[in-house]
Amino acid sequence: MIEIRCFRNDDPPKLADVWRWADLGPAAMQPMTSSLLEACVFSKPYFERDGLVVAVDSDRVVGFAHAAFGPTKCRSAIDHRVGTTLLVAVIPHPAQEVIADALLERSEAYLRSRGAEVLLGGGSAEMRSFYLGLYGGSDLPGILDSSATMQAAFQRRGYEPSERIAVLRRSLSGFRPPVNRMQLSIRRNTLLRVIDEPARRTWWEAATTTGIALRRYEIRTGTQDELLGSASFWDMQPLAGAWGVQAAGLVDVAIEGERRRQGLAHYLLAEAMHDLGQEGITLMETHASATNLAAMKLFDKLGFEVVEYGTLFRRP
């Protein structure tokens, strides 16, 4: 008899066991430990035990699903109107699909009880409440194609693809910033500022990135010190350590509105990539919506290649 219940304080080691045995794909942190779950999940200020639902078979935990929410528009609080089930993990079991379906159903019930009007499947740059550094790489990429068992669970519940997210990587070995007239002009007229462990700009940024090594590159005017744009990177731990590489993940890049389409993003990222490469970073990863053609074109110019896709699901 399968029992579905909410999280209990003695569950972390059992959930780590489920993570190790479930088919989550190569972009899931392994080996999982309860201390990693504590750092990236349970310690978050908005963690709610009712949102982490657990499947038990004869006193053995055989699966779990985690429901969560994203931020308000001003990123100062949680927005309960849009909820997502970030993960559904089930160990090999004769009733594996039945367990996954029951977990997802219970997760949806929790989200609705908290006010969700929209139900998603998977995390994203907007919905990175938990598991940054444990699943997906530089950010949360929905549900990766390499996590086929998990994708199938959402599809059985009637979820449909809402967004395809590209995972892009580039080796930094031998990388040099491009040299052309536009880039030289930007270099002459701007200043590049590097900030390690910058002050978090919003409550949401603090909640989701506290505990990770963050570095921000800012490009400013040389005369009035006006901010033109910024890009933030982190070291992708502990995943990068498990992969055996020195990696940097680009989590956001923004150019001020009136300054867009002037080559600033290309210059800023190229300079940051060169600087990180000089410090021993060998791999750069970023994610982008497959429909964001401007971002995909920019990353292509910088030599990034798509290595996988993920899907952010939505239930009609």
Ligand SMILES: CC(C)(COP(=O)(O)OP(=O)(O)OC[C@H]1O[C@@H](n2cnc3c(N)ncnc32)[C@H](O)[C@@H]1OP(=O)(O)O)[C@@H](O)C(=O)NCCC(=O)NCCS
Contents of the next structure:
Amino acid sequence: MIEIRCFRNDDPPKLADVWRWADLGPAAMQPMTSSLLEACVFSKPYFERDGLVVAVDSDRVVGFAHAAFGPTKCRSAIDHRVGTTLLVAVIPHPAQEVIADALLERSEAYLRSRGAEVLLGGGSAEMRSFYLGLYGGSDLPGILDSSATMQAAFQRRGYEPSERIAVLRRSLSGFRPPVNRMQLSIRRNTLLRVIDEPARRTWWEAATTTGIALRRYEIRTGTQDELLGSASFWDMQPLAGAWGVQAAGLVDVAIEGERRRQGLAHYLLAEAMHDLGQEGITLMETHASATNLAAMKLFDKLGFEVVEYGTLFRRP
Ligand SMILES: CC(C)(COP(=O)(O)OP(=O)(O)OC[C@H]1O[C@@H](n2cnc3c(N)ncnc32)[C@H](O)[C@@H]1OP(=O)(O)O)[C@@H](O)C(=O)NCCC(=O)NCCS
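After the form predicted on its own, can we look at the form predicted in complex with the ligand?
And the full complex, kicking off with our chain again.
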């Protein structure tokens, strides 16, 4: 008899065990431990035990699903109107599909009880409440195509693809920024500032990136010190450590609206990539919505290649 209940304080080692045995795909941190879960999940200020639902079969924890919310528009609080089930993990079990379905159903009931009007499946740059560094790489990419078992669980419950998220990578070995007239002109007229452990700009950014090594590159006008844009990277730990690479994950890049299409993002990222490459970083990863044409073309121009796609699901 399978029992579905919410998280208890003595669950972490059992959940780490489920994570190790479940088929989460190659982009899930392995081997999982309770201390990693503590750092990336339970210690978050918005962790709610009712949102982490656990399946138990004769005293053995056999699966879990984790429901969560994203930020309000101003990123100063949680927005309960949109909820997501970030992950569904079940160990190999004769009733594996039944357990996954029951976990999802319970997760949805929790999200609705907290006010959710929209139900998503998977995390994203917006919904990165938990598991950054434990699943997906530089950010949460929905549910990756390489996590077929998890994708199937959402599809069985009627979820449909809402957004395709591209995982893009580029080797930094020997990377040199391009030298042309535009780049030289930008270099002459702007200042580049490198900030390690920058002050987090919003409550949500602080809540989701505290404890990770963040570096921000800012591009400013040479004369007025006006901010033109910025790009933020982190070291993608612990996943990158498990992969055995020195990696940098680009979590955001943005250029001020009226300054776009002047080569600034290309210059900023190329300079940052050169700088990080000089420090021994060999791999850069970033994610972009497949419909974000500007971002996809920018990364293509910088030599990134799509290595995989993830899907952010939505329940109609
Ligand atoms: C994506 C973004 C950072 C690009 O900044 P930018 O300074 O305008 O980009 P650049 O001028 O350096 O353009 C470099 C290349 O990117 C591509 N590109 C940039 N904007 C584009 C657009 N609106 N449409 C199509 N291609 C675009 C082009 O290939 C361009 O090269 P080209 O000018 O030789 O054609 C900017 O549009 C932005 O801030 N968007 C909002 C935030 C965002 O979506 N970030 C990415 C995901 S984190």
